[in-house]
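A single chain comes next, written as structure tokens; it is the form predicted alone.
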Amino acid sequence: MPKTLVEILIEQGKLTQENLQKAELHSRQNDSSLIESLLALGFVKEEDVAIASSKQLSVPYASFENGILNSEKDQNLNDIIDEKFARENLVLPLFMEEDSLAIAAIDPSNVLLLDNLKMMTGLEIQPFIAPKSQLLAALDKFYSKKDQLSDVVSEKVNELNEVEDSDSSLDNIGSAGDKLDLDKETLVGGAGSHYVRMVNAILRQAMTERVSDIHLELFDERVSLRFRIDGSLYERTPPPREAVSAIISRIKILSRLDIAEKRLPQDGSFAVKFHNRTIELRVSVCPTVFGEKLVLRILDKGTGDLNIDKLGFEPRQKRDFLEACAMPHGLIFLTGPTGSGKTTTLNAVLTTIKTPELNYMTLEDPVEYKLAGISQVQVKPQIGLTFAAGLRSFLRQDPDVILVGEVRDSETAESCLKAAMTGHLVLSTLHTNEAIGAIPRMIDMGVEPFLLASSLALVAAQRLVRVLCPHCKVPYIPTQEELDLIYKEAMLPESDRQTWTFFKPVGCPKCNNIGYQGRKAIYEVFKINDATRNTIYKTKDLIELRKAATSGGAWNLRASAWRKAVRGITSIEEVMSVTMSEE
């Protein structure tokens, strides 16, 4: 009988029985595969799994280290397998020999993929297996034309210094409504081509580094270009001071903004094409004492995951949330600061609960995710389409489930309550520091406590914690003081202590030497029970409300974060920096 992947990993000395037992428990607790748990806990590396799979499947192994994961030049391999197919199927052409094509894939046992490649190319397929992260990097290297910003700056700095007035060349830097294709070189004639290349280089580098926001601003003595990655800002090579005005004007033109207006803030948007997917960018330009500051918010739906199982819910939290969403009517509030992922969570919930038998409608500002089978409306306050006005109109559209992007005022609060009391399920967001804070906030907006108590089904809060880079994180043994604090705050059984596994960040090229790669949500989820309803009738005191909400055994954000740390998903430092103790 062939050996299993786990047996091979143990045989090769990559996995111990002790770590296997911990991973099996993690797998059961998180409803994940055993290999996924082994990788998540850092007990094995992607490379270890790929090498073991190579032995199990009798397929050769390709990596950067052995020199095989490099596509042959001068064979026009990109014409044989186009980029869209390669990225969608995670397959890389390596080389051709006579009537055969060698390819790298993460799952060479996928017979359907191999058959499709054979039909598409007319060649026999020789598969190699490669680690996923290395394969993704190889795809970028093979298909992307990477003009790193530092190269563009050093190449053009001399020419730019010769331009006396950067605005004088604006006629040459593109037309309003241009659709940038970052996969191709976009150049136009004249001095403006320098600025076009610089804008393209900034955007390409940002997309490659998984950036959520780009900040470009002038100070008295310097230019600052910063990328926000997983919630933190990092400095990058700035453009020359002489180029900043033209770069901002280029962005204004793409966003259909007024390039002559430099005294007032302006907001706009445009889209770019990168790796065969369309990415939207929201633009904000604000005047400062040294000149205009530019901030670009990158909305890359290709990186968004609306699978509720991958957001970060603990099993009980997910069950409580979905049970509340299964109610025929009621109010559900999700709280948290801007950028904490509330929109992603609510859209994932809608995607999960959606059925053809019900009518779903959303009112958002703006609509960030296009959801199939759901009527979505974007508010436009300038023409009177506010959250409150839109919600009143919704009630005449026979909805069953309504998503209201945010409750900002008493009128919207009352409209949500009225909808919930008339047989609709209403989901919305509030800006409060904790889940239970939604109750006094609604009462402060003028909602009667007895009406709120009878309508409220669930309140939740969320934050984002950075996930440790799986390629460089190292095991860490906490102090006894730290362990005692975690045990006290995590609200976990004493028997779970033996399964705790901690790691700390290091930094490597794969995570840009940050030590973290991506983020996961942490939640506090409180289903409204009888104790909470009775307390809402009597008081809006947060301490009393919190006691009533936790009477059913639910836990807070800090405890949720510790649950990620004890499984090696995030670090102790990240937990301490993102959440606060309630003591």
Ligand SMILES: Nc1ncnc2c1ncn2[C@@H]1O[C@H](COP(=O)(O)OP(=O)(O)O)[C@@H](O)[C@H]1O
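Predicted model only: the values in this text are computed from it and were never measured. We call the rigid core the largest set of C-alpha positions that still match within 1.5 Å between the two forms. Residue numbers count along the first chain shown, from 1. Compared with the form predicted together with the named molecule:
- After superposition on the rigid core, the Cα of E24 moves by 2 Å or more between these two forms.
- After superposition on the rigid core, the Cα of E494 moves by less than 2 Å between these two forms.
- Taking the rigid core as fixed, one finds a CA shift for L9 of 2 Å or more between these two forms.
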The other form holds:
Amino acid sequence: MPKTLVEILIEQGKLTQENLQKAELHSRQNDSSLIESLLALGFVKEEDVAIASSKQLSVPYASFENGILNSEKDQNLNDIIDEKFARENLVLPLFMEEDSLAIAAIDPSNVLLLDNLKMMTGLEIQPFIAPKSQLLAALDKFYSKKDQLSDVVSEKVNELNEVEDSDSSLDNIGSAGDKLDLDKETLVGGAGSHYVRMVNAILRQAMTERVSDIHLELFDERVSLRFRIDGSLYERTPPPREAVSAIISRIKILSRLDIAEKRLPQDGSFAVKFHNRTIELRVSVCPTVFGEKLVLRILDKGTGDLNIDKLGFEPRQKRDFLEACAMPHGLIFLTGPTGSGKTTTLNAVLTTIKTPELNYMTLEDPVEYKLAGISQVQVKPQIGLTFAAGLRSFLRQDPDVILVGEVRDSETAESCLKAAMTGHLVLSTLHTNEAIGAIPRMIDMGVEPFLLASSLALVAAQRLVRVLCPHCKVPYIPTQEELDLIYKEAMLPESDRQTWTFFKPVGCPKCNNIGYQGRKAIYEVFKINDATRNTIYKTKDLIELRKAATSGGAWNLRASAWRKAVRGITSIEEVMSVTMSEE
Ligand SMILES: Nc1ncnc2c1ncn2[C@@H]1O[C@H](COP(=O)(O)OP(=O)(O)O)[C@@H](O)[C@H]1O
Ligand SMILES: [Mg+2]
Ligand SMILES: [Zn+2]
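Condition change, the form predicted alone to the form predicted together with the named molecule:
Zooming out: every chain and molecule, the one shown earlier first.
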């Protein structure tokens, strides 16, 4: 008997029995196929599934890595399969050979599709199987004319060797003089102008797609260009291998780094103008075994939405947060991993509570949002301006409200506590999984429990969930089991159930076929009540503390996430993957 996909995945060591069982449960709860659940839970990679299907169906595998997922340029393949058909059916023409046409598809066992193709083209169809995300990127690369990226980036450049590593060519890749204006094409002659155009094209494309990070790296065989959008990385048309080092040199020049230094990591920054806004980019170059890896972070926070009502707070959570912030002194902690939106929330809170009668100061690493009327200080540990040292000198500046970017060490922890006890309101962040985790973390950093209990005003945690694309999401009814689980965990009244409407992600051109567009924060917000204070004196046990903190009816991250799902803002899968059940 032929092996199933799952059997092949296990045989190839890509899947464990334990994960399989979890996925079976997930698939029953979500009414999804087993493979969908394996993917949703992150237990297998799309690539592994495609490779396994390739084995199972005896259909060859096409990917960027093996170089096959690359349409022949000179065969007018876009006349043979037009863009609309290709995108609707997720099929990409690869090459023609005599009377046969090679295509890549996600599901080459789709006989209907193959028959249609055969009729449409009059050619024998030779299918290859490709992983979905790679196929989508390949479709963009092949069809998209408005995608300046693929046009410019994949352009073959002549006389490359002249430019690389030669001093005289530096003029050609531009200088760090004026601010780079992406709305105007920089005019520089020579081979170097190709790289300038490539860099501009990559930056423009990234800004258009609301990208937060750009990753450019070399692997053994291939170049990878990836964009982070709403937290996930997506492949984009990479530049040719021989252009990578000139592109990195161009970025180094823009950010005034040493272009000759290729063995040590370097950090820098530069700014570009785009659609009349100035956008700052942080640059990190790091040597890897295959060459330098470049990561650009786009700090587009100047125009960032700091409207507290748009972040994602539930009304009661917002009220609790603002009430704690109105206290004359005390400690407020917002927890969550990097990228969960903490800085954005705290800046929005400051913007909301700011009044001219009070003195606000921030100590950050680095300063991300520029806030009017607030003294913001960037820590510089190299010259001794650490969080702790900054806080000490702050206290002589007579602040009322202090934002401390992050508490990482016991010295900072102590300083924050001291500031809170001497009549200041201190807001800060910690990297813990849940809000309550702030309490044992502070105690572990050497803070006296009774001092903490008396000064702690509020602990909160947050995550970001992706918002379903409003253009393509479709309503559906989840299974009874799911509904019951949600009812149990969401802590909403029974009467609310009538109003629930769930949506599923689909994917359309507006969301680049992702099915989601943008994100919203979900929170857990616990005001420190007497029960919690008394528990802090006694123990740092999480379960005890959690019980005390929720005794007033406040709900956790998971419940907040469900509240977004029952209103069709996000999907059930997204809730499951971003938050954990407390059981
Ligand atoms: N409430 C929100 N809704 C949508 N996007 C957000 C929200 N909060 C933050 N972001 C985005 O998420 C990214 C990380 O946010 P940031 O505040 O820097 O997180 P952290 O400080 O936890 O590392 C940024 O690109 C930011 O624009
Ligand atoms: Mg931050
Ligand atoms: Zn869409």
